[in-house]
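For reference, the chain that follows is the form predicted on its own, supplied as structure tokens.
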Amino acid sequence: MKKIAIIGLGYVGLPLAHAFSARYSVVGFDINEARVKELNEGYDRTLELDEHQMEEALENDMKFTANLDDIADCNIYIVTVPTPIDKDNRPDLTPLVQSSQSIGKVLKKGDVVIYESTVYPGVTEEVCVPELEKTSGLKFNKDFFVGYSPERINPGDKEHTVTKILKVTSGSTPEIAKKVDTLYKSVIVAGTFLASSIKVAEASKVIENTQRDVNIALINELALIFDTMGIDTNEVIDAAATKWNFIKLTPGLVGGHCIGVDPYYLTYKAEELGYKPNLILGARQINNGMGKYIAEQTIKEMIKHDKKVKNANILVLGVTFKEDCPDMRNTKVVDIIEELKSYECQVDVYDPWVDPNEPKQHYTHGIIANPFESEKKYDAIILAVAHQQFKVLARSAYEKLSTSEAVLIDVKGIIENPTWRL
């Protein structure tokens, strides 16, 4: 019988649970001990499941605990760690590693390790199936297996859930590849496809994302092309994409955990290796500098309407590195925030979507009230992120919150005629 740990119950490992849980049984493990009490308590506070999902889950006798003893008797795990970068944009496998040695402690012979963490081809079985062998005294590929099988979670998106996006799959050995296939197959509606070896399944995931942030940065830098032109980017879009094989993409900031961290993941070991990964560094450098170039706008626009700016108020719209989503982890809206501090401005912060008492581990200058039940003015306002809540409001809204004539810096194309548009 198969009996599941899910390690990691963050925006990954929590619907991974949850889906698993409705055929197998399943133990979610997290060191976050104030996590694993609210889960118990039915509440996820990143809103991947809602109160109605946790109860299923709950209903189906699935367990959440920080205590190692508690997972000793499952015979499947699967890794769902985070997998960040440090500050010098190199891989932090911190997290998997330690994991590795938990899981260590209590594995057994027979037992198979799947992970799904992010990593660059070779982590899986140069790194931490060394850590499983140290930590436990057993033999790899003869006591226990492993496997991989990419995240595919995309954070706040209630339609495209971990059952419906087809699921890449490996294993160890063709045997145990086989067996990890049939695994995510039985609860993963979408259907599997079962790579030639863990390798290609890492691989497979590191440039998916590798791929959007290089597009992605090819409109940007279209953007800062086109704005020095005076043509508007979102036109030029519409119009070129007309043509059926165009790739219709649009301009902005790249947060968030995946497209702005995996990329440097396969960037360090080309680098490694002795190859210089020109396209992809250079795509990073021009995602990472945006929210710099929406500060400078902001300035310029400022000042061509006479508004001060040294203690200006300014205010931004949206902290989360994406749309109807609380998470904040990469978010690159700080930078416009930063930037903006440098030429003394006065910033405020509304989102409603992040938890005031959020830790602020990722954003250190707190978020303010509702500032539209209040009387406060600003001098600009930047709509940084599109929430549903900010999309619905007509421009006249914002223009309340102006003083004199309202500077509103549209980042996502939330309104019509802003004062300035990426």
Ligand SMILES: NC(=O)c1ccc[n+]([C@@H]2O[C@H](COP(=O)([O-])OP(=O)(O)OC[C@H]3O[C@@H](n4cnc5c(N)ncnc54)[C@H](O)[C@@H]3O)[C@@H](O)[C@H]2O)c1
Given for the second form:
Amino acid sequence: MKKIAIIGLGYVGLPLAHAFSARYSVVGFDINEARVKELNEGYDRTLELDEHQMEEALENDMKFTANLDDIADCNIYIVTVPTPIDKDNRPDLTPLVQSSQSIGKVLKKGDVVIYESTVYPGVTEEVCVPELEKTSGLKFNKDFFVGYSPERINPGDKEHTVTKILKVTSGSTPEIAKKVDTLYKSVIVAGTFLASSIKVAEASKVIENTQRDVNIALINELALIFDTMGIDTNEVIDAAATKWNFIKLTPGLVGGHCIGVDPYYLTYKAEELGYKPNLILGARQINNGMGKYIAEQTIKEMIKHDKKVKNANILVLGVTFKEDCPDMRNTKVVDIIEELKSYECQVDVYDPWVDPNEPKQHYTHGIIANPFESEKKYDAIILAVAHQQFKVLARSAYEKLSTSEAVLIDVKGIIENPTWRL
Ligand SMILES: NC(=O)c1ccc[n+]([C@@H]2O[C@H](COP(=O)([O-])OP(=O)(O)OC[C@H]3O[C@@H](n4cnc5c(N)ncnc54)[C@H](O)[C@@H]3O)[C@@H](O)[C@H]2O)c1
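Structure of the form predicted together with this ligand, given the form predicted on its own:
Following is the full complex, with the preceding chain placed first.
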């Protein structure tokens, strides 16, 4: 009988555990004891699973644990730990190495370890497998096997949830590849695509996000060019998108744990092999510069509207990396705030999705209470994230928050006639 352990219960691991728990016996393992406690109490702070789904998982006998002994009798281990970058934009494989070492301690003959974390091609077989072999003393592809099946979920997206997205699968031998594929097919309603090798499956995931990053960078670069020409980029995009093969994207900030991070995994490996990936790195540089650019445009507009810059009160609406979710990882709104502060502006930040009491891991400036219920007036307002709560408001609601001659900066194209929009 299959018993599955999901290692790493974050945005990816928890919904996956819930999906498997409908058919299999599942144990969720995480080193974060506070997270495990909350999950056992039926609360998911990432909001990927609602109360009802948490109840469902717990009723399906799903267990959440931080104790390795609780996953010792599993025979399938699925790894969904983070794959961040360090301060020099190099892959930080520590969570993958450490989780492989943990699994190695409980690995038995016949077990299968499937990695889902986004990596560059080669990480599963060249970095993780040696750790599994070392800690377990078992032999790869003789005693135990591995698979790779990248995750494609989109945090906050309630339509494209884990079982509704076609899943790429792969395995370390043809038989194991089939076994891995059959396992996912049994819960992924959208079906699976069995890749020819683990490296192909790894590469397929990293290029999905790299392609998106490069495409957005092109649109961002066009926005920078059209801005100097006094042309509205969004109007240009609407016109160009009337051609069937134009990819319609809008300019914006690229943050989060995936699109702004994964391309560095690929560029790291490419450079290690002696190839300089100029296009991908150039795209990263453009996208990373957008926060500073938005702040500079805000300052210019304030000057045009006779607003004093030093000590000006500026309100930033939204600080998560994307709309309608509480995920703040690698949010580029922070770049806007930092740049404005360098002009000695007083910046208030409001985000209805972020708990003001949450430990400030990703962001240190604090969140104010709902400004729409306060009397404070601002010299400039920046709509940084298109949360539903902001989209439903009319322009007048923002004007009420402003000193005379409101400077309304719209990063996401959600208000009518802003002073400036990206
Ligand atoms: N978030 C997304 O939208 C998304 C989408 C597709 C793919 N991915 C990829 O999936 C992977 C996981 O991302 P995520 O967003 O779920 O991350 P996350 O930070 O939300 O969750 C990861 C969890 O792993 C735990 N963890 C860390 N080290 C561990 C260890 N050694 N043993 C056990 N648990 C450990 C953490 O405590 C955390 O709860 C990453 O590689 C990411 O690139 C993420």
